[in-house]
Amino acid sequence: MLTSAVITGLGLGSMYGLLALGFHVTYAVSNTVNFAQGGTMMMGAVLSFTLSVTAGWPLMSAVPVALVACALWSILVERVAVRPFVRRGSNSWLMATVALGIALENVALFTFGRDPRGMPPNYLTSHFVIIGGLKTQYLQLLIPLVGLGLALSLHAFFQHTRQGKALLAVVQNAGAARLMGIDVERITTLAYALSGMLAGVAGILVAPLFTVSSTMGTLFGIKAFAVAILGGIGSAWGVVLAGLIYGVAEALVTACLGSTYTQIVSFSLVIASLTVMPNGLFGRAGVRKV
């Protein structure tokens, strides 16, 4: 039951791990977040289960659409939501990407309907390997290694490419990165980009183990938020290990307690670790110049 629960936890922490990723990128490069997150990976599960199944597209075309889509909504989302706001100083994006994020929903809830769906059975749900005595999806077993690599191509594409040294650039002082003729406003839409585009992944990759909805990134985007705040929103490394640590925590309370008091105690321990740690677990505290 144990290994069961940690296999599942490693896929679920995962998932989370993507969002908040996208969360630190946004609030490194802007010290904004984008809090459609949820919105935006449910639009990537609810866009690849339409194109796939409904249209009948080739998986294989069905996903870099929905991943371009996302993308594109998360720059709609900064160019409405956010950069008006921020020009002028005001912290109204915060409700702004909150009711897009609603609005958002209500489209889908009107145009995918109410009703969940299931994603049909493929090769990665059909197959399994036995660990443990137990059998697991390969599924399962990708969706830890997706997130591992994305993470680890992200930070590649920082350390390695002229856009990514950009937004690092950003990410250290954008007054001095303007000065150099870095178009900051360019590389924050990049920034929300990316964040859209992992948010879709999450959602693809999760919609065959979990039923396709409407209202499937709310709390999804909760989790995510909350694991960015415990692993350090500042810290790349630290959101996508506290993603993995909550996901493998929250697997063990349902299997030991049961899914009853799966929020419970999950919320708890990340207002407990937050108690101890205010920055987080891997985050720092800000420097102040006088």
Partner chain sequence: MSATRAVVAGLALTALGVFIWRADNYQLYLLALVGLTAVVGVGLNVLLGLSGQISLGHVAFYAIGAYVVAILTTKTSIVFWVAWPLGGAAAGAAGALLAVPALRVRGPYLAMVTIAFGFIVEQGAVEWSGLTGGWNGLIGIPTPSVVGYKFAERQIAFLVVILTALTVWLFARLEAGPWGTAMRAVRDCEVASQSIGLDPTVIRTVAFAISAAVTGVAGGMFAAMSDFISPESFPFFQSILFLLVVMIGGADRVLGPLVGAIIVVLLPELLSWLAQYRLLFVGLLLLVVLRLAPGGLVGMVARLSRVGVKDRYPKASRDVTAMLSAAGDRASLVVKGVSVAFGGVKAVANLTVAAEPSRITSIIGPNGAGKSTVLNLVCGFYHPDEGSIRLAGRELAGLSSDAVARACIARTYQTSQLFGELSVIDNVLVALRRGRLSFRDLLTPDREPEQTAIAQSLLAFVGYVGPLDRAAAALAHVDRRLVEIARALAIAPKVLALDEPAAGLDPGDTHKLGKLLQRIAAAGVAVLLVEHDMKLVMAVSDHVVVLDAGKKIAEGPPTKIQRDPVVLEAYLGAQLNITRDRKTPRSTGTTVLATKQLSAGYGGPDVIRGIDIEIEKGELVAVLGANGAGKSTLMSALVGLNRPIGGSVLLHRRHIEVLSTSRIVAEGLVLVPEGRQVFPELSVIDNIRLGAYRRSMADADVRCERLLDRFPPLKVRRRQRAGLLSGGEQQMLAIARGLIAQPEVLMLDEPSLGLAPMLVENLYDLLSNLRDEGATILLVDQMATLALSVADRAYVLQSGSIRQQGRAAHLRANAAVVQAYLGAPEPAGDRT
The other form holds:
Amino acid sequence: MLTSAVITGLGLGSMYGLLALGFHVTYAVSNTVNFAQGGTMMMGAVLSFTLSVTAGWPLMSAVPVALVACALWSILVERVAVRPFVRRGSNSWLMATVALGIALENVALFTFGRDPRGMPPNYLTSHFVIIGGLKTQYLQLLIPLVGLGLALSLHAFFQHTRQGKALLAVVQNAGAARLMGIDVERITTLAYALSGMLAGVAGILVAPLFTVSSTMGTLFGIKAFAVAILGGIGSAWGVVLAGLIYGVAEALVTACLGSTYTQIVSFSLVIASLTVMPNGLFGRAGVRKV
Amino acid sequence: MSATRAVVAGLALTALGVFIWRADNYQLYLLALVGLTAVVGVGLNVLLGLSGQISLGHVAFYAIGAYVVAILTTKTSIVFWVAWPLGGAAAGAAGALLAVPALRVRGPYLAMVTIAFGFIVEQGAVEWSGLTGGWNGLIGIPTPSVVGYKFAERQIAFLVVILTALTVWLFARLEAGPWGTAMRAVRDCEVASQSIGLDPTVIRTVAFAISAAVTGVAGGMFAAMSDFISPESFPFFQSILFLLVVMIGGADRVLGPLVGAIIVVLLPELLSWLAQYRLLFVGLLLLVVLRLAPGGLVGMVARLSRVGVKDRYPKASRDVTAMLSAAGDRASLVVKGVSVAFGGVKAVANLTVAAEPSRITSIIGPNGAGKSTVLNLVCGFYHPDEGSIRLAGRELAGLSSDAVARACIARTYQTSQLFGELSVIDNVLVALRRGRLSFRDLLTPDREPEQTAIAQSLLAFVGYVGPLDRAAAALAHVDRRLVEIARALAIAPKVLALDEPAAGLDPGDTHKLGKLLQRIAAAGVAVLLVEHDMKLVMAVSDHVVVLDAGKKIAEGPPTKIQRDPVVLEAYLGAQLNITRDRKTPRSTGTTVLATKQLSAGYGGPDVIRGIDIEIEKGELVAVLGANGAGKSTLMSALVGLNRPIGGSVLLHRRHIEVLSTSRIVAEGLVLVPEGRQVFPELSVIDNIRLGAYRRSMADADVRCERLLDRFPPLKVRRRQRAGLLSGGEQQMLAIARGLIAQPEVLMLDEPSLGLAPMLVENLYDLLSNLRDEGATILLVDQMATLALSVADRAYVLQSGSIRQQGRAAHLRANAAVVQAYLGAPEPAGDRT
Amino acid sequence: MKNVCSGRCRFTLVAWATASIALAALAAPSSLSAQEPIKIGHVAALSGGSAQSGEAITRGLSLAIEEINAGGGVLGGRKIELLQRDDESVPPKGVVAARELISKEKVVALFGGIDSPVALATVPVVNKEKVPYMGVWAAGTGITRNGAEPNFVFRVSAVDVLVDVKLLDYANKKFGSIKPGLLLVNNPWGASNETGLLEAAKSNAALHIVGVEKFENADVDMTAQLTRLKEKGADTVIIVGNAAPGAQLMKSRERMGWTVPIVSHWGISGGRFPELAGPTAGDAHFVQTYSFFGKQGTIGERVLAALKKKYPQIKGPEDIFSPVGTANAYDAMHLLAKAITQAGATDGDKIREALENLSGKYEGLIKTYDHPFSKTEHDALGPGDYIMVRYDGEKIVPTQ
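Please supply the coordinates for the form predicted in complex with the partner chain, as a counterpart to the form predicted alone shown previously.
What follows is the entire complex, opening with the chain shown before.
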């Protein structure tokens, strides 16, 4: 029972981590996030389902198209609901992204349909290994690996590519980055695209475990935000680690106390840990300037 | 409240009364819903509008109020009229409790805490089913009744309208009163609010509690009029709608929540024919409103109707000098043996300074000497590691900054910290109370005529002549300085600490400021001045203390300081005779970079005006000047970080003043900024490579290696994170990062700042080598002698204009340079 | 307040003017004349996760209304007109919508949707306003048994307490279960059935419920709950929940390699259960009021044909999602029309009395109704009208 909880927890946790990474990259670069990130995740799942099942495309082409669409949507969100507000020094981007999220969810409702759908079985979902007396799908083992793999490749992208380093430079000192000739606006766009893709990947990966529906992203997005905050939104490894911790903790609470207490316990933990560590578990405090 | 407004409000309420009398049950229910939503909106407005904190979990307070009323009236014999206030009180208590974690976090963190709270309350209502009925909820909640007469929809609607009107009216009292102003002050600028004695923790907690209590009252009414509540009556989405009410209507506007509630509740009803497309429409509409009416609809109307409104304050004059003199016993501020270290670096070491009443004590010193740190120590923003700070014998070290302010130490800031959204007069009025806020003040409007008169007189005393109702954020630079000083005087200080009050002022205004400081001192206040403008310091100070690298190096009367060789060395650099002349003379080249009548600033008055400079190919040109003369502004204007206001910048005779920074950098104008600004988490080699971001990468590796050969310490640490390098190494790195782009002109802003003397020597040797190799360099350095030791030519900047220019060799021996830095030694009789 | 009287005054006016205009627009009176249509309201989830149920009910209602109007309408040729409102599955929204339809649109009767909480919140309103309310899906026991006198709430749908009796009875008879375990969704519906199932178990001394477990709609792994039931020796698992979590439950059961029989409330038929649950979908036996699969009666054939004609995407019974919503709504609408005719007026009280004393038989889709309601019984369907079915591929086939 606990084995199963840990496997499920790691799987969900790495999805929270991916979404939270998306919050992290945009927050680090621009101090803003797409609050409706859950909607982007839903878009990834819904599009990959529609393209691969309804339209009959092979997964090999459906998945990349869905991911590109997520990235484009994310860029649109930044242009329409974030940049204009940041430019006039307003915090209303938070509500504006929520507004776009509501719109997206409803558009999905009318185009995709109201019915939760299930991904057809594939190699990864129909093959098992037995762990602790439980059949465990390959996919369930794969998800944490993909999650960590993506975190690693993101790390590699930051460490070994010109754009990745430019992004890090903007994070660390936007003013100096401008002096290097780095176009901060373009980097922000890049960060949003990246964040959209990460959400899309999370959506595509959980689709076979969950059901695909227009409302699948909402609660997931909120939990991922909790994870991002908990991890200290400025720290990439912090949010991934916080995702895994949150996922496993949630699954263990469900397994031991029953899922009725999952939300109470996990959200109480969020408040408690932020009270003790206001910058998240892995975040660093800023220096107070007067 | 003016008569006209009372009439309008009365008429509106009467019309509403007639409407209620004739309306059907659906209209009554909607009306009640609009009313309750408006009440919640008003509550949220206290939090969001006045104190500037966001809550995405406000539905939780609504639920708490509703459940308290529902449980008490269905499960006990307690009647609605008793249960109702209890519901509000319970919500208020929960709000105060939530304030504990909420106060520790900001922005998205706060959003998350409130979201989590909302979910916990919702799920708690589910799980605590013995009390709340769990998912099944509570049914059969009795409607309010009076002596056995049960309220029907019509009476409830009346009740809600009265409640709404009352809430709006109370909010109007609150926002106009001392608490409202204090909340706005904390919202606009926490730091400054502390320095007028306000305790942000208390004020934010009160805002949270009031907001929650009002929301709980609305929730209690909702339970009584709905007959049935369950956890599903309070979904997360409702919290977003509440926020929407405030944002659409207009945060920090008395009527904002009312207008917002009308739209948020009624619009979906008007759109009910849209059925399932309604949410889509609402989402898009929200986006449009946020984009087009940032201050909400009421904010938009107010802005449009505000044009042409005039001040209507009666003339008033109170004797400010007498007021300041009457502030109790005159006492000296004595700082004794104080040290403080940040991350192992001693910012201030064993410092002893005294500020005597009726005297102006100035603290001067080169950049980074620790002057502002001293003020922050005195004012309680930092706590000393050792030593004591006493005012009239009372120990202040370790007190919080608001407690220090209440002990009558006032201060101003390097960049004026006004409460931007507050009017000029409110900025002063809020300080007059010196942090004294009682709960009785919650609903008393602030504008006692005497207080207003004193505030007006203070503003007149400092020489402010503009409109009193203007928002402080809209003031001109000089007025911001004056209002800030008036605000500081409003707490009737014994000590007034000023951090570079003359920065950015023109000579005329600086002169007036000097006179003002003298008048303040004459009234008996101990003035503690940190200032770069040496002319001002030398003209007004009774006593000058010179700091360098956190240590006191000299003190005494101005005339003595101006001639003190130790001071001169600290300012101008040591070894006035060292030169790094070219081995072979340079032949004249073509002009690479030129400016024509360049002006730039930061929204206020121009910081630099009419600058004409020219740099030839292969030339090293220095720009000299005291701090605040406009050197860095010139640099950032050249690279487009700060768009020039007028004039032009020509690189190879092409206009570049219109280009973006990234384009200018690509054109070959590269700035090594003040303070190095390396990317601390990136490795040395990555930092260097980023310098070539806009250049082709083909031979970047080769060039990178060549640069590393040039800087052996960097080569050793090529894989280390730049943040771990020493200051000197970071400066090398910043230069290497600039050089890799092979710039047309390399510009360096204060490269020697904060470096040990040894390293400064090395740095300048390096610059002279670069120069000899034919690099074109524009150098800004406060250390005039150093800069002149390598420069071919130099410009001397004073107060934003070029005062002097010429060959470096001529300037080296020029007294005018000294004057630009330390102010002219003037005869003592010149002071008034 | 601030010293900008002229400005503030102006926008005080603007604020009130906005309010008045908005309210005036809402207040626009609608007078009734003999030839005007009879308005029937429908408040249900038209958006959100349960939107499909609203669509299914709409289909049933529209079909019945078309038949009634084609047959000349009611009360001397007045046509029936359907007005729909979305409650977004949120009770307060449902209450506002119900009040709007009653007060502003003057609807003669209201139809409800899938959500018991919305229905429960609406009950006090309709009883106060004296407008008959037809429940066609929400099975919460307290909806019709609400203690009001007179009671304006009627239902043509399953009732949780009766379904619960049926489920335990079926588990016992079909699988010989004496130690059933319960696995319920953590929401009002699950709570209602927990009470009902525990109550129903008391009537059979041989039967003992060994454990009650809960799950959330978003849960993906239910092995923990199932393992606990298994350890307590459960020989059947009774589930109450919707298609998506129900499917996750079947997957978890399969992963455990546990072949325990599953008996379910009808929630799993509200979505694409076979697609979501995979190969073991057929192991779940569940309750329905009606199935379009198998041999249809004359009414069944007629309705199926009409559905195919009206909704081209319906090719056969497998395309009819949430069939109970359509079937219940279809029958309920016809019953209501008969009651209006019998009452001879659109007065709520008269219609209620007519419904309670409906004369003559009505041959409906689910069954032939004979005096379906009485003063004390406001549920038209009872345990005898429930059928047990299971999925065979995409088809629903009877198991009895």
